[in-house]
Each structure stands twice: as C-alpha cells, then as structure tokens.
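Encoded as structure tokens, the following chain is the form predicted on its own, with no partner shown.
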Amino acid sequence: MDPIVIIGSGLAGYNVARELRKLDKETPLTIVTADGGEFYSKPMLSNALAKRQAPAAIPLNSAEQMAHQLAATVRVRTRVTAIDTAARRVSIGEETLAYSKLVLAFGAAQIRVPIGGDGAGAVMTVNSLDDYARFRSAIDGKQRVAVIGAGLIGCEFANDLAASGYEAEVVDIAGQPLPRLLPPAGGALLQEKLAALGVVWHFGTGVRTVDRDSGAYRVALGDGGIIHADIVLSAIGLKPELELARAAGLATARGIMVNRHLQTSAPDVYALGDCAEIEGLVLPFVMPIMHAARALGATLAGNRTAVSYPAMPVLVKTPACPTIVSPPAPAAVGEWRVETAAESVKSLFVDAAGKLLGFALNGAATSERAKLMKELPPVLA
C-alpha cells in the first residue's frame, strides 16, 4: 500500500499525523520536510530569548522521536520538488514517492519588500527554528536591533528584545501597532507600554535602504531619518506558500483552495495550516490548525469530516500590554465600541442590533476574555 505524505513538519503536517495515528495505527505514513523534523511551536520563537530558551530548548521532540511517536517515516532536509497529482507521486529531486492520500502542510513564508543598498541581503528573517539559531548567533554580544514590521511578530519581537536588554527600534507604514487587529485606543495603549520598556517606534514610513556601515547597518527610511542598528529583522507578515502547489495545477487564490472537506481541487490531495485558504479565510493562527488537523485525521482515516471553527481569540505575546483579539470577519458590517480605562481598553465590534462580532482586549481587559467568548458567532459554522 501507498503511504499518506504528508509535505511539512511545522504544527499542521505533525498534528494532523497525530490526530490520524488516534484513529488508524496501520496506514503507512511518510512525513517529508524542508528542515529539521523537530517538533516545536514557532509562535514560541518570538518570546523565546526573554525566557532564557536557547533554540537547542525549544523542541519539544526530535525527528527521530516523532517517527517512534507516529510509526512513520520522516524525511528531513528533504526538499519536495514537483508534484504529480495525475501519477500520484510526489518527486524529490530525480527520486519520485507514490503516495495514496497527500497532505499539503507547507506552512507560509516571510513577506520580503524591496530595500536597497548593500546590506539589504543581510536583512534577516524568523520562519523557522533553523532561522531562529542564526538569529540568536547573530544578535549575540549585540544590542540594537530594527525590526521592519509593527504587526503580530514584529510587536512580539520588539517586545521580546526590549525585555531582554536590548535596543529595539520598530517601523512601520502604518500609523500604529497591529493596525490589522486593533482599533486606534488598542494600538495606542499597546505603543505607549511597549515604548515604556524602550521600544522606539517609526511610524507612516518604511525602509528605504539598508547599508553596511562599520560592522553594522545605517538604515535610511522613506521621511529621512536614519536607525543605527547592529541587526536588522524583517517581520513584516506571511504569505502561503504556494509555488509547488500551482506548478501541480491545484487551485490558488491568496492560499491552496480547499473545501470544508480540506480538499484540494485535485483527488486525495488536501491541505491545511498556513498555506490553505477556506472559503475565502487564511487562518495563520495554531487554533484553526488545530481544528482542521483533528477534520482532516478523521477524514484520511476514512470517516469524511468537515471542519467547523469556533471563535478563537488571538494571544498576542507582549507581556507588557498583555493584548487578545478576535477580529471580525473580513466582511462584517458594525462598529467599534470602545472603552479606556487607565490600564485598560475594550474595543467591542458590534452590528446594527448590537450584536458582539469581534473583539480587541488591552491590559486588564483580558480579564474578559472568557465571558465575550460566549457571545461571539463561530468563524466556520
């Protein structure tokens, strides 16, 4: 028997083995990847140097104790490179693997926007554990670092460098922090406490060049000021990663276009996690992965299901403004009502009738957390 392939080891290839293992222990199971094969969280990698974690701590299992776990083979530093959906083979390099049932975890990668001068190639970027070590190699013994970027992973980084002694310097085109998730009040309190621990903030310009200067970088924004940095990281946002997958002819729109089912346009291929896109929503969170992990196990394990996602608050990781949000959908129509107290702002997104479609929570209004989870519709019914 063909195995199921699964191409990704980050938390949606490992987790939909895992919730396939619960209910199938015979099925052959091949999981190819890029990298390691260790099994981590990458959302922890952004709040790791505070906890003194050095990036050997941070898997929690290795690939050879993940191929035990799961009775599957584990393919690291393997690099998929075409896809055959008529022959039902993957190819990896001139080696080719038939598959019975295949899985598309590809994960997203790092949005790049073009910079010039000559140390635009060093700009350095966080997407994987690998990407993780040589930036702990490359800031170590160094102190100030620019981070291009004021949405989710750049305010958890800036977060993370500043509480762990370093100089961090953010911009952004945007007028604020996390603009795509919090309301002007949120993003307000969220800069004013992150500036508190010695974040510097550039906002409503970009990066215009990134030269080397001295064993560092003189880094030239769009309104002519200059940031002085001995690193620069790029945090800008994520893309799916869809290259193999158009080039095998499966349909794309932002993401790998799936149905309820996970399945992709082509038989038995399915996807999941960042690079897939349902019914119009790319998720990159690990709540909706996990959801769609736990449908699409039980579907490769032959009991069809479709997956359905909850509400599911974001935890965004700066402990400093301790923030939680859960957007409304792309489409709702509604306001924000919001609410500011001193340590605190609650930013409510109603409709018409006044009902709760999205929320954005600062400081002690996390406390609320609980009791607004009960009033919000489901994203996927």
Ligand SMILES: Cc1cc2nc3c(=O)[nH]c(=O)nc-3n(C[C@H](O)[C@H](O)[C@H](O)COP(=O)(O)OP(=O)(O)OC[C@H]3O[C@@H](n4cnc5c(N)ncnc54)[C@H](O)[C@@H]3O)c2cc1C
Second form
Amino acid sequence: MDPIVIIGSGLAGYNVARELRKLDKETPLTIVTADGGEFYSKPMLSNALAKRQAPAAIPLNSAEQMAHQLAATVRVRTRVTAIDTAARRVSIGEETLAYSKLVLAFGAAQIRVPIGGDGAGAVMTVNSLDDYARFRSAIDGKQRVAVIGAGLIGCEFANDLAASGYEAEVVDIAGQPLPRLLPPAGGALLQEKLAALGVVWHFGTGVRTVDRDSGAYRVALGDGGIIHADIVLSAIGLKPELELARAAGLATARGIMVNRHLQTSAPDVYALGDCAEIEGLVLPFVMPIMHAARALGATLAGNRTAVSYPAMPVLVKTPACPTIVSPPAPAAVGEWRVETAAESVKSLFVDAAGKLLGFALNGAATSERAKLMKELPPVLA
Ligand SMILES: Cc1cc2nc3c(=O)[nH]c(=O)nc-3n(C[C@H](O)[C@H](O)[C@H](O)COP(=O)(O)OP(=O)(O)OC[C@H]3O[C@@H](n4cnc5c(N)ncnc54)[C@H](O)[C@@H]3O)c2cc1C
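What would the structure be for the form predicted together with the ligand, rather than the form predicted on its own?
Every chain and every other molecule in the complex is listed next, the one we just looked at coming first.
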C-alpha cells in the first residue's frame, strides 16, 4: 500500500501525523520536509531571547525522535518539487514518491516589500528555526536592530529584543502597533509600554532603502528619517505557499482552497495550516491548526470529519503590555466600544444588537478573557 504522504514538518504536518497515529497505527506514513524536521513550537521564536534560550534548545524532539514516535519515515532537507494528482505521486527532483493520500502542510512565505539600496539583500526574516538560528547569530555581539512591521511578529520581536538589552526601532506604514488587530486606544497603550522599555517607533512611513554603512546599515525611511542599525529584520507578514499547488492545478485563492473536510480540489489531497484557506478563512495561528489537525487525522484514519472552529483568541507575546485579541470575522458589521483605565484598555466589537463579535484586551483587562470568550460566536460553527 502506498503511504500517506505529508509535505511539511511544522505544527500542521506533525500534528496531523500525531492525530492520525492516535487512531491508526498501521498505515504507512511518510513526512517529507525541506527543513531539519525538528518538532518545535514556532511561537517560541519571538520570545526565546529574553528567556535566554539558544536556538538549539528550542526543539522538543529531533526528526529521528519524531520518526520513532510516529512510526513514520521522516525525510529531512528534502524538497518536494512537483505534485501529480492524476498519477498520485510527488516528485523530489528526479525521484518520485507514490501516495495513497497527500497532505499539504507547507506553510507560508514571508512577504517582502521592494526595498532599494545595496544592503536590501541582507534584510532578515524569521519564519523557521533555521531563520531564527541565523538571526540569533547575526545579532550576537551587536546592539541595534531595525524591525520593519509593527504587526504581531514585529511587536513580539521588538519586546523580546528591548527586554534583552538591544536597541529596537520599529517602522510601520500604519499609525500604531498591531493596526489590524487593535483599535487605536489599545494600540496607544501597547505603543506607550514598549516605548517605556526602550522601543523607538516610526509610524506612518515605510523603508525606502537599506545601505551598507561601515559594517552596519543605514535605513532610509520614506519620511526622510534615518535609522542606523546593525541588523534589519523584516516582519511584515506572511503569504501562503501556493506555487506547488498552483502548478499541480489545485484551486487556490489567498491560500490553497479546502472545504470543511480540509479537502482540496483534487481527490485524496488535503491541506491545512498556514498554506490553507478553509471556507475563505486564512488563519495562520496555532489554535486553528490544532482543530484542523484533529479533524484531518480522523478523516485520514477513515472517519470523515469536518472541522469546526470555536472562538480562538491570540495571546500576543508582549509582556511589557499583555495583549489578547479575538478579532471579529472580516465581514462582521459592528463597532468598537472602548473602555480605558489606568494600565488597561478593554475593546469590545459589538453588532447593532449589542452582541459581542470580537475583542481586544490590553493590560489588566486581559483578566476578562475567559468571561468574554463564553460570549463569542464560533469562527466556523
Ligand atoms: C515568530 C513567530 C511567532 C508566532 N507566534 C504565534 C503565537 O504566539 N500564536 C499563534 O497562534 N501563532 C503564532 N505564530 C504563527 C504560527 O507559528 C504558525 O501559524 C504555525 O507555526 C504554522 O505552521 P505550519 O505547519 O502551517 O507552517 P510551517 O511551520 O511554516 O511549516 C511548513 C513546513 O513545510 C516545509 N516545506 C515547505 N515547502 C516544502 C516543500 N516544497 N517540500 C517539503 N517541505 C516543504 C517546511 O520546511 C516546514 O517544515 C507565530 C509565527 C512566527 C513566525
């Protein structure tokens, strides 16, 4: 029997393998991954510095340990180059690998904005353990880090760097941190608390050029400002990896399109995680991956199961200003109602009837999370 093949060993790939193995210990399973196949929690990458955790200490299990645990073949540093859904096989360069069922869990790629200057190629991004190891060795012994993007990952890195004695300057075209997740009052508190830690903000402007300058970089901003930095980190967001899926003729939109059963437009081909778009939703976070992995594990074991999502809050790892968000659905109609107090902002997104559709909590207001969660509608019932 041909194996179930999973492409990718991130939280999506490994969790679906684990869920499958809870129900089916027999079906041959092969995991093909472009990276080293270590099992690790990616969210730890943006708070490992202040915890004094070296990159090598982050993985919970090696690829060999995962292969043993999962009774699977794990092929590391191996990139799938093509998918043939009619012949039911994937290509790894010249080699082909037949599958009975295929799971696409190949994640997302960093969005790169066009930046000029002779240092643009040295701008770093972090979306994997390998990236993070490079970043940590680059900042070792250095002092100044320019961060492009004040979204979730940019803010978390800024907090982690500043709390670890680095000088962090953050640039964002928007006027506040977490512009897509926080209403202005919440953004203002986060901005103030991170500034108190030493973070320098440059809002309402982008990066024009990054030029080499005596062993460091000169970052020129659209508003005429200049940042002198030893390292430049770009954290402006991710876009699902679509190339392989598109070349294989699978339906894609923002992500690889799947239905509630995580099934793509081709038979026996499934997708989940950062690469997938489930009923129009691209949710590049851990909680949706865990729910999707559980449903898909059951389906792969022969018990066809649809995924449903409860409300899934995201804890922003900015200890300088604890922040929890549960954003309203993109199409939700309503308004933010904001209550501010010292060290606290509670923002509730409610519809015309006063029903809670989302929230953003900063500082002391985060203690209300559990109560508010009970009132939220599910993301996918
Ligand atoms: C710094 C950081 C902090 C985060 N913090 C949080 C947080 O606090 N809370 C939260 O909910 N979410 C957080 N996230 C998001 C969360 O970590 C991701 O949604 C999740 O890890 C994505 O898992 P994935 O398996 O879909 O993708 P990935 O982890 O990107 O895995 C993709 C896998 O596919 C492999 N691959 C890709 N192409 C190929 C190919 N052609 N052939 C073979 N293998 C291939 C890669 O090597 C990799 O193993 C954070 C993300 C980052 C970057």
